[in-house]
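First, one chain by itself: the form predicted on its own, in structure tokens.
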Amino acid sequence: MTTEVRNITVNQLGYLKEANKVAIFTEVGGKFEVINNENGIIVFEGETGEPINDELSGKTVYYGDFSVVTEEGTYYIRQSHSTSASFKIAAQPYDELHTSLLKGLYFLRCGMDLEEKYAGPWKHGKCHLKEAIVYGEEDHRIETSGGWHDAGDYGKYIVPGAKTLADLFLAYELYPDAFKTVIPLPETDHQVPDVLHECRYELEWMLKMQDERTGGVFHKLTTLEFPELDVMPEDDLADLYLSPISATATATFCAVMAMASRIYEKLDGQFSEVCLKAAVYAWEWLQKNPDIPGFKNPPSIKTGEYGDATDTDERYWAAAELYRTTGEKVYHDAFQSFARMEFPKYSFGWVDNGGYGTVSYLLNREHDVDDALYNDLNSGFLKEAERLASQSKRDGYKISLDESGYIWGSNMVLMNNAMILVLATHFSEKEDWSSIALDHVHYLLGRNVMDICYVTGFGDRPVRNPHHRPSVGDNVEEPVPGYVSGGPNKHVQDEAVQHLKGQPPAQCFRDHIDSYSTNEITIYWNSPAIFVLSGT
């Protein structure tokens, strides 16, 4: 069954108590009232502003300002005979999602018990425990148990989980006091952050992905191909196979493990140690191995590939990472000198993603930088928030994604472009652009053409149907929740959506568990809502 959209969409968990707070009413305009959900009493009486045609949603949108209410409490949206969802306003609306989210990444882990402790009914037996089998190497089995499944499949992938983890790394960094509350999960000890807790089950898994005889990280664990829709991760007993070492594996896991050393050296030094040795051997293999063919699926297998031609922007990211932790002047020498190429140096995707080397060298106060190259590394990421800035003031729904930005997973762009926003703001000593950002927040959770809040479990209208295994298979209504949905994807690359193509971009969306080019979750796509999220 449909349910229908809304003509008054808002952010369906809330606004902060002291920030702008805007409704969107697509066709019609006018006068409105926001109401005391509690009491039923009208506590302010407004009218919308002009109509705007925004072509990326098809719809004729005006926008009604109720920033003026500043009460805490819980509310909803009057105009006539139509009304919203209701939201909170609160000092602290996103601190359930915030934990959720993180939460999320828990429900991925392979290769334990969720016990019902931790998971609830979302509880389910040890997965994936069998040796890996190298690609091409049939006696060489490796014991690779643990890490966090990609998405909606059990693969484990080398390049997601390392942006997975900058994301945290930096949201951790920046807003420590973001993790203060307690998720819990099995290692909780009231000590270590859970954050850093969970972060550090995926990177003991990425170690042992590190082959020992060359320092080559594999670039991903996966069976030879998916099981079906409803197949729990503990009936999944094909046999894995580790694929050959890349280079953007081998460079993303030497950025990673160097950002590790330093966020765990005052609280491990032991295991800091051993990141930093991992690092320092992957950039050995690196050097060896300057010119290396972009990643390819072996002809056997066919799951997520992951490719990626180009691997300039992972050694960039690489040597910065090294030379922030170690100050060592090798790596600054690299670093300037990848500096030079073209590149994209402020993405933050899993292909390009040399914006987090970028970021790196904008945050080293432990070493020296070369002046010229910092202010023109700064004066850049600055003009690409402004980019971003100046495209959510034309969007309808204020957000930066331009028409080119509705692809395969639009909800990490949107969440990655609200983390240069935030990023940017932190850099710069002009411009506030957190306001904008937070706009794409409000996207995420309601206020978009859908009207449908994009993590499960939240909001009045969450997704409930994702491309995601263990939410089909496990026989629970509900599916895990604090997943971000992939979003709109122009390209409807799935049969569930091919009856959307030619819908306006922003519409081609559906919530159905066989959309997984609209509707599935990743571990990536949660990570920079966590950031931004931290930095709100």
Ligand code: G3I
Second form
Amino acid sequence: MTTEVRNITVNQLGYLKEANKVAIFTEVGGKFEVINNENGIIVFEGETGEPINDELSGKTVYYGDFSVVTEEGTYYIRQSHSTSASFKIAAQPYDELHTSLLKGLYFLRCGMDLEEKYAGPWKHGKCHLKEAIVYGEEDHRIETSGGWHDAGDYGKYIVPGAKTLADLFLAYELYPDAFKTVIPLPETDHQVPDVLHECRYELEWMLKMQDERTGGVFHKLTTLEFPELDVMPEDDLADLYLSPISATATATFCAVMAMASRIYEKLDGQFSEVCLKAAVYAWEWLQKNPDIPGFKNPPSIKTGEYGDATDTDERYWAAAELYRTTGEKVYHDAFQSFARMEFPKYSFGWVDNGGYGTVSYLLNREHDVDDALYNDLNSGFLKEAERLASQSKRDGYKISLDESGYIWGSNMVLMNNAMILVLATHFSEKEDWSSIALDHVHYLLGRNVMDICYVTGFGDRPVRNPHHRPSVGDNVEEPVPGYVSGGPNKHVQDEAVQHLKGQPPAQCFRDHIDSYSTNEITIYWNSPAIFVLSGT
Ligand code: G3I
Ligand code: 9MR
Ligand code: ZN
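Having gone through the form predicted on its own, I am curious about the other one (the form predicted together with the named molecule); can you provide its structure?
And the full complex, kicking off with our chain again.
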């Protein structure tokens, strides 16, 4: 089947009633009409603006603004003989997506049956239940079931898990009303919000990853090699190994356990204490191991490395969360001394996660802060938002990615940047960057040069062939819904996209099951999208 090329791209889910609404036309500008899909009535006639030469997409683009259309309904855009996807104008066009992105995490649960009642056709059996072998200590085995599979593979890795939880906790802390919808989950009780049930599934697994003897945290839990692409989780029966303890795993574990202790305090005091104890024990390990090399895969382990040579940002984050949770001076002192070091302080990736430490300090209303440091971090944060905003204004598709942003997981860079714009709006007394954050959502959901909605199961042309083992191995035609695909990667790092080498960065994408460097899915590509949708 060939799909016809459309030159009008829109957010395929739609636009908020009161927000700016712009369709992006490629190659041809001019007059256009907005047509009500239900009755064929032309509700608006407009004309695009001037051509804009956009290098990152390799196209000349034109903007068609139809913000004046505010009546709820389903519409499409027509320009001479071309038409766009149909889309909604609604008060809450992204609610179902928000719930589905959360449900995507449920679908990645390891160690339990995904029952038809919750998983529908994407049900499958319990998986990865063997005791794990501690690498280098063949006789030492630990029960470590549970948690979320990381991605299209079945590994479970601490650092990306921590990023995911941090995004969800921050979203819940700042925008609790966004989490009122019942997903539902097996644990749904209409008291504890479902998002916290889902997060607890990962937290309980993480707690098992802490070495009882030292407080250090094993970097990851995986088989030695990735299984074939069509293997269902319950059929992946190779031995499981715990990779050596790392400082980045221990510090990010420490940070999210300290966060969790705060978040769950009123709901389950006992669990909150367990989390705090685990965080403090991890912190002790960090104190005893101030200077250890970054994690590298042991020679026989070929799964995702999540290597990172610098652990200062992770330690800074851990200190910030422990200070916010306990108010103890030692953590404040540690935070202040890490803050004097040079590293990215406004970054929310799995490599650089200093941004979480900064945000924790800026949100700290519980305890005293050092005013000078606070103001410094606050103005640095706003400056970063300003930088992203001005990059977005220069970009043909109105987003903040410059060429260096089109890497493996560019859609995470996109959503992380939108997250910064949303947070900076929260921190700023006068600026509001939320409409630029929304432009990032529009790109993700279809207003991009590929004319694709980068979330499985949503929009008129969604990603259909993600590099995701259950979606490949089950006999269900549609992929598991609710996953953000990695997105264009100008470094084209797999065989399936070699022919795209040298193409404009935003076109280095292929909706193919083999393209893990452009079309895989992960827990931490969903989570910043959940944050952004919660805050808009
Ligand atoms: O940021 C640099 C840039 O400065 C540099 O110039 C450029 C040149 O290669 O690369 C950029 O780094 C990339 C890095 O991701 C950015 O975070 C690397 O190329 C790229 O190889 C690296 O990819 C990571 C990939 O694993 C391979 O290690 C992805 O971030 C990471 O999300 C991905 O994670 C995998 C796990 O290993 C296994 N599970 C699935 C998961 C998703 O694909
Ligand atoms: O499926 C793997 C995916 O989750 C990883 O992100 C990717 C990079 O580490 O590797 C994938 O596995 C491929 C392996 O690296 C090379 N042989 C083909 C595998 C995909 O079937
Ligand atoms: Zn599993």
